[in-house]
Structures are given as C-alpha cells and as structure tokens.
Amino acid sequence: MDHLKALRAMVGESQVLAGADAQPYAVDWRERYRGQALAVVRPAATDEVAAVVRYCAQHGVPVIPQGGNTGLCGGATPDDSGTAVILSLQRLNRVRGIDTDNDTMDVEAGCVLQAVQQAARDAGRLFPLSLAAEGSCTIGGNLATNAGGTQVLRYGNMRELTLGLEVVTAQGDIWHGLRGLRKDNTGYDLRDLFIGSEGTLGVITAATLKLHPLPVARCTALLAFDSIESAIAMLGRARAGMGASLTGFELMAGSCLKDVVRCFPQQRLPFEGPSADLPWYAVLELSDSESEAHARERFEVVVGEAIEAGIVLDAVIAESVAQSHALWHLRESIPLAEKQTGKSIKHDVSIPVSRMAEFVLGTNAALQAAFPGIRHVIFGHLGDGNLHYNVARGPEWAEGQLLACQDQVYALVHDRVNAVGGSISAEHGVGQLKRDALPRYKDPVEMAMMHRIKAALDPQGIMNPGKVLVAD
C-alpha cells in the first residue's frame, strides 16, 4: 500500500513530507528525543484531519498529533520505527470567531498562543494563558498538556479556560463540541477527558475559549528574599492583601537569574550590592479593574508592609510598561538560558505550598549527598504550587555524566514529591519522559480506569502510542 500517495491525495502533494524533510518534526524541542516518521502530514481543515485519521485507522498506521513541538516530555515525538504519521496541525490556524457578549472565542488548534492573545486584545478582551513559549506553542498543544503558565493563580489552567472542543476521534469521526456554555450538565464531561490527554485519545482541532475583561491597570515588582520561607510568607500576605487581583507570583532561585544575565548580557538584574546576590527572588503582579491609582496604592501597601516586617529584603516596582516587561523577561528567559548552558534533568512538579520549603530544602540536601556538586535550577509558579525543579551539571560534571544519572535523580526527586503529597507532572504532561514512572505514583485503580478509557476510545492503540500509558 502506497500510504504517501494516498495521504497526498487527501491534503495536497506539498503537504506530505517524507525523508529528510520530515526529520525536523521528529526531534523534540530539548533535542532529547529523536524518532523516525513515515511522513509528516499537514492538513488545513478539520475534514482533512478526519480523512487522514480515518485512513490511518483503516490501515493500522500510528498517528502522532503535533502542534508547535515545544513540549518538554517527548509527547509529540515518534519512536524510531518509521511507521508513524506525524499529524502537524500548524495549518489549522484560524480564529473562527469572537463573541464579546458571551466572552468567548473559537480558535483552531494550530493557532499560536501569542496570536490568540492578540486577537482577544484587539477585541477588547483578555485571554490570560501566558507562558515562555507563547510565541511558538499552539492552542492544541496547550490543550493536550493542560498548560498552566504564569497566571494560573488568578485565571486557572487550560481546563478552566476552555468551554468546548472540536475533536477528531481515533476512528476519524468529528465530535462537534464547540459550545460557549458555562453550564451544560448533559452527561459525561468529554471536554475535560480530552484536555490533558496528550493526543492519546483523539485529535483536538478547535476550541471555544473563555475571555476576560482587560485589566485597567497592572503593577509588577521584583522582590528579593533571604530564604524560600520568606517567599512563601510573602505569598500569603499578597493573597490576603490583594485578593482576586493577585495575578502572578513567580519564584526564582538567584542562580537562575545569574544564568540569564550571563547568557543574555542585554538583560540585567535591577538590584545592586547585597540585594543582587540573594538566594531567592519573585515576580509579583497585581491586575486591577478599578484604576491605576487604586492598583498602585494597594500594591505599595502590601509590599511596603512586607519590607517593614523583614520578609522582603528589597523590591523594585516597575514604573512603566517597559519596566514591567523587563522584569517578566528575566523570568521568561530562564528556560532559554538553561537550554543554552546544556542539557539538564527537568522536573515539572506540583507541591502543596505549605510543604514547599520542606520539599526544596530536603531535596536539595538529598541530591547533594547523592551527587555532590550538581546545580539546582529552581523556578516556577509558587502561587499555584508548580515548581520547575531542575538539576544541571556543576563545574566538575560533564553533560554525559549528569545524564547517566538521570534515572536515579528522577527516582529521588519524584519519591520526595510523592512523600509530600505532590504530583510528578504539573503542566508539562507525561509524554515519554514520565510514562514508566506514572504507575509508581498513581493509585492502581486510577491507572486501571485510564487504561480502560484508552481501550474504549482508541481500541487499535494508534493515537500517540507510547505516551502517557505503558502499553498493556
């Protein structure tokens, strides 16, 4: 059977790539996973997606859905068998409509997140999902991993930001589930089942997203701390003093910001003297719906009282939009600096905030005892308990030496995450990276139900095989 000829008949000759042309799609963003694909297929409409999946189902061809290919867990990379079709959704990139009365927008899965943000802004609304890869990641990928980002504290992750879905099933049928309803209790919540499933149950082709009013004013500050306990105390004060206006609280180890400044000399840490060499920092942001004056007064009272109490050692409050962007740019550049300094062992974990200090300090000590001289690259969304707890090589470590310890490092960190009631995946998904570890930490009954759902919706096992679940 000439699969390439059949697929080209469905989507066009130029939209089916094979051989060397397909190879860039078969490598993940971190360059940790490399596979081989039968072809990369780039449909331009939901009907074409359905036709491709229907064909693959009829012939038992595995399908790997892929958006912007910015994932960190190998969830959109094929194995090395060369039998799978990578289904790239980047040409499904239309904003189908915006309903400002209902505060919703319908967008296709291949829309880049930044374009969706701008389309909402042009309509006088806010789509609040924000993360470092927003210039290249797509809505479909965001949905597949239930992405969170920097404003989950106020607005929630993708599951909370989505009302309806359009999905191509593993059989090639189309579920027309685009609905802008905030209340719809007519059976099982299939929407939430597909969100976060990483393409293992079907292909999300479009979504109805929630919109919010644009804030009247924002206040942003970079805060400096002498301990992680002080940062957690500040989070509590910010919640109490700012309430629902608290938009972001991003924790960063001082070493992370030093890496950013070293890798990107055009950026700088806006502190001098001892404040430029502290172990912890945080970006704090408030979004206000009343006025600039109201926002500023509230913000300065909370920060000022924390300084007087000795919780915050120093603070820089942005005086302009440009200064606010510069503070956020420091935070958003950490993953880029980390990639530039070499491969690392990444953890995307979720920890109860009440046990965050216990986890960080105890795990740091345990890792140093087991692997002396490694570096801790710690940053993340403290406000919602999501920590990117990464391990990098120290001066005396070679990259290969560090990666050879990967399994032991994962086991140590994940065991400690589990011990404090956390999750080994907060927003990056499971993919290939955490697939084999999942049964160790999830309830056996929960795992059994997940396998039954997979078998019911994808009985042939063609949808993104080898991701999330170990094959039965």
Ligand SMILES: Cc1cc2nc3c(=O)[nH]c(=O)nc-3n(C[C@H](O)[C@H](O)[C@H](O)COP(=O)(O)OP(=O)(O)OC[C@H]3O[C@@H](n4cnc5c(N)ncnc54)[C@H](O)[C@@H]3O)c2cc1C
Second form
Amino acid sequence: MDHLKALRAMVGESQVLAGADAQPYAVDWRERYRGQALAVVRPAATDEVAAVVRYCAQHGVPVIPQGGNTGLCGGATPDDSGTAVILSLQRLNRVRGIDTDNDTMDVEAGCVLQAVQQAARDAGRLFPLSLAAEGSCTIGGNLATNAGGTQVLRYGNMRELTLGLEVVTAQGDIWHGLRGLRKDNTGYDLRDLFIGSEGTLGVITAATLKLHPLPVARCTALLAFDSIESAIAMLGRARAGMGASLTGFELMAGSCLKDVVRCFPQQRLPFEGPSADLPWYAVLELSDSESEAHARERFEVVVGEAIEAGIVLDAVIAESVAQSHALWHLRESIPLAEKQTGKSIKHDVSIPVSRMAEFVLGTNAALQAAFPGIRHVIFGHLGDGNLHYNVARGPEWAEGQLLACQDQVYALVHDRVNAVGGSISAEHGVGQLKRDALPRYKDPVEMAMMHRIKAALDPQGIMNPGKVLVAD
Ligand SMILES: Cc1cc2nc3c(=O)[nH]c(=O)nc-3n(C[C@H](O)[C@H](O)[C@H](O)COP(=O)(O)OP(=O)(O)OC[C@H]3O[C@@H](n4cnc5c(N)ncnc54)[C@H](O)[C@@H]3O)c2cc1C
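Right, and the form predicted in complex with the named molecule of this protein, after the form predicted on its own?
The next block holds the full complex; its first chain is the one shown before.
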C-alpha cells in the first residue's frame, strides 16, 4: 500500500513531507530524542485530520500528534522504526470566534499560544496561560500536556482554562465538544480526560478557552533571599497580603541567574554587592483590577514588611513595563541558558510547599554525596509547589559522564519526591522520558485504570505509542 500517495490525496501533495524534509519534526526541542517518521502530514482542517486518522486506523499506522514540538519529555518524537506518521497540527491555526459576553474564545489546536494571548487582548480580555515557549508552542500541545507556566497560582493550568474540546478519536470520528458552559454535569468528564493525555487517546483539534478581565495594573519585583526557607516564608506573606491578586511567585537559584547573565551578556542582574551573590531570588508579581496606585500601595506594603522582618534581604521593584519585562526575561531565559550550558538531567517535580525546603536541602545533600561536584540548577513555580530541579555536570565532570549516570540520578530524586508526597511530573507530562518510572510511583490501581481507558479509547494502540504507558 502506498501510504504517502493516499495521505497526499487527503491533505494535498505539498503537505506530506518525507525523507530529509520530515527529519526536523522527528527530533525534540532538547535534541535528546531522535526518531524516524514514515511521513509528516500537515492537515489544515478537522475533516482532514479525521480522514488521516481514519486511514491510519484502517492500516495500523501509528499517529504522533505534534504542535510546536517544544515539549520536554520526548512526547512528540517517533521511535526509530520509520513506521509512524507525525500529524502536525500547525496549519489548524484559526481563531474561530470570541464571545465577550460569555468570556470565551474558540481556537484551533495549531494556534500558537502567543497569538491566542494577542487575540484575547485585542478583544479586551486576558488569556492567562504564559510560559517561556509561548512564541512556538501551540494550544493543542498546551492542552495535551495540561501546561502550567507562570500564572497558575492565580488562574490555574490548562484544565482550569478550558471549557470545551473538539477531538478526533483514534477511530477517526469527530467529537464536537466545543461547549462554552461553566456548568455541565452530564456524565463522565471526557474533556478533562483528553487534557493531559499527551496524544495517546486522540487528537485535539480545537478548544473553547476561558477568558479573564485584563488587569488594570501590574507590579513586579525581584526579591533576594539568603535561604529557601525565607523564600517560602515570603510566599506565605504574599498570599496573605495580596490574596487573589498574587499572580506570580517564581523561585530561582542564584546560580541560574549567573548562568543567564553569562550566556546572555545583554541581560543583567539588577543587584550589586552582596545582594548580587545570594543563593535564592524570586520574581513576585501582583495584578490588580482597581488602579495603578492601589496595586503599588499593596505591593510595597507586603514587600516592605518582609524586608523589615529580615525575610527579604533586598528587592528591586520595577518602575516601568520595560523593567518588569526585563525581570521576567531573566526568569524566562533560564531554560535557554541551560540549553547553551550543556545537557542536564531534568526533573519537573511537584512538592507540597510545606515540605519544599526539606526536599531541596535533603536532595541537594544526597546528590552531592553520590555525585560529588555536580551543579544544582533549581528554578520554578514555587507558588504552585512546582520546581524544575535539574542536575548538571560540574567542571570536574567530563561531557557525557553525568548523563551516563542519569538513571541513578532520576531514581534518587524521584524517590525523594515520592517520600515527601510529591509528583514526578508537575507540568511537562510523561512522554517517553518518565514512562518507565511511572509504575514505580503511581498507585497500581490508578495505573490499571489508565491502561483500561487507553484500551477502550484506542484499542489498536495507534495513538502515540510508547508514550505515557508501557504497552500491555
Ligand atoms: C523554553 C521552554 C519553557 C517551557 N516552560 C514551560 C512551562 O513553564 N510550563 C509548561 O507546562 N511547559 C513548559 N514547557 C514545555 C512545553 O512548551 C509545553 O509542554 C507545551 O505545552 C507544549 O506545546 P507544543 O505545541 O510544543 O507541544 P508538542 O511538543 O508538539 O507536543 C507535546 C505533547 O502533546 C501532544 N500533542 C501536541 N499537539 C496535540 C494535539 N493537537 N492533540 C493531541 N496531542 C497533541 C504530543 O503528541 C506530545 O505528546 C517549556 C518548554 C520550553 C522549550
């Protein structure tokens, strides 16, 4: 059977890529996973997606949905068999409509997140999902990974931001579930099942997203701490003093900011002297619906009291939008600096905030004892209890030497995450990176139910095989 010919008849000659043209799609963002695809197929409409999936189901061809390919767990990368079709959703990129009375917007899966934020802003609304890959990642990928980012503290992650979905099932049928309802108790919640399923149950083609009022004012500060305990104490104060106006609390190890400034010399840390050399910093942000003056007063009271109490050692409050962007830019550049510095061993973990200090200090010490001289690259969304707890080689480690120990490093870190009641994937998902670790940490009954759901919705196992679950 000439699959390429059949697929070209469905989506157009130029929208089926093979050979060298397909190769860039078969490598992940971090270049940790490389596969081979039979073809990359680029449909432009839901009907075309359905036709492609129906064809693949009839012929047992694996389907790998792909959006912006910015995922960090190898979820959108095929294996090296060359038998799978990468289904790129990038051409499904229309905003279908915005309903300002209902505060919702319908968008297609291939819309780039930044374009969705802008379309909402043009309509006088906020779509609050925000993450460093927002210029390339797509709404479909955000949904499939239940993405989080820097404003989860106030607005929630993708599940909380979504009301309805349109999905092409593993059989190639279309589920028309684009509902703009905030209440709908008519049975099982299939929407929340597909969100976070990483392309293993079906293809998300469109979504109805929730919109929020645009904040009237924003205040941003960079805070400096001498211990992680102080940073956690500040989070408590910010929650108490700012309530729902608290939109961001991003923790960063001082070493991460030093890497950013070294890799991107046009950026600078806005502290001098001892404050420029502290172990922990945080970006704090408040969004206010009343006025600039109201926001500023509230913000300065909370920060000022924390300085007086000795919790915050130094603070820079942004005086302009440009300064606020510069502070956020420091935070958002950490993964890019990390990529330049060399491959690290990444953990995207979620820990109860009350056990965060115990986890970080204990795990740092245990790693140093087992792998002396490694570097800790720690940053993340402290307000959500989500840390990117990454481990990089120190100067005395040869290139590749630490990566050779990655299974031991994963096991050490994940065992400690488990011991403090955390999760081994807070927001990036499982993909292929954590697939084999999952059964070790998840309740066996939960794992068995996940396998049964997969078998019920995708009995042939064509949807993104080898991701999330080990095949039965
Ligand atoms: C610099 C950087 C910073 C990041 N920061 C964050 C962060 O703060 N928070 C966060 O949550 N993530 C973050 N990420 C990870 C990544 O950007 C997100 O996971 C994003 O949501 C992935 O979107 P994508 O379109 O690139 O998906 P892809 O990488 O293309 O795919 C990711 C997964 O979703 C599946 N998929 C994609 N589209 C569909 C679809 N339409 N239907 C069904 N399945 C689909 C794929 O099969 C794959 O399993 C970051 C990544 C980078 C590179």
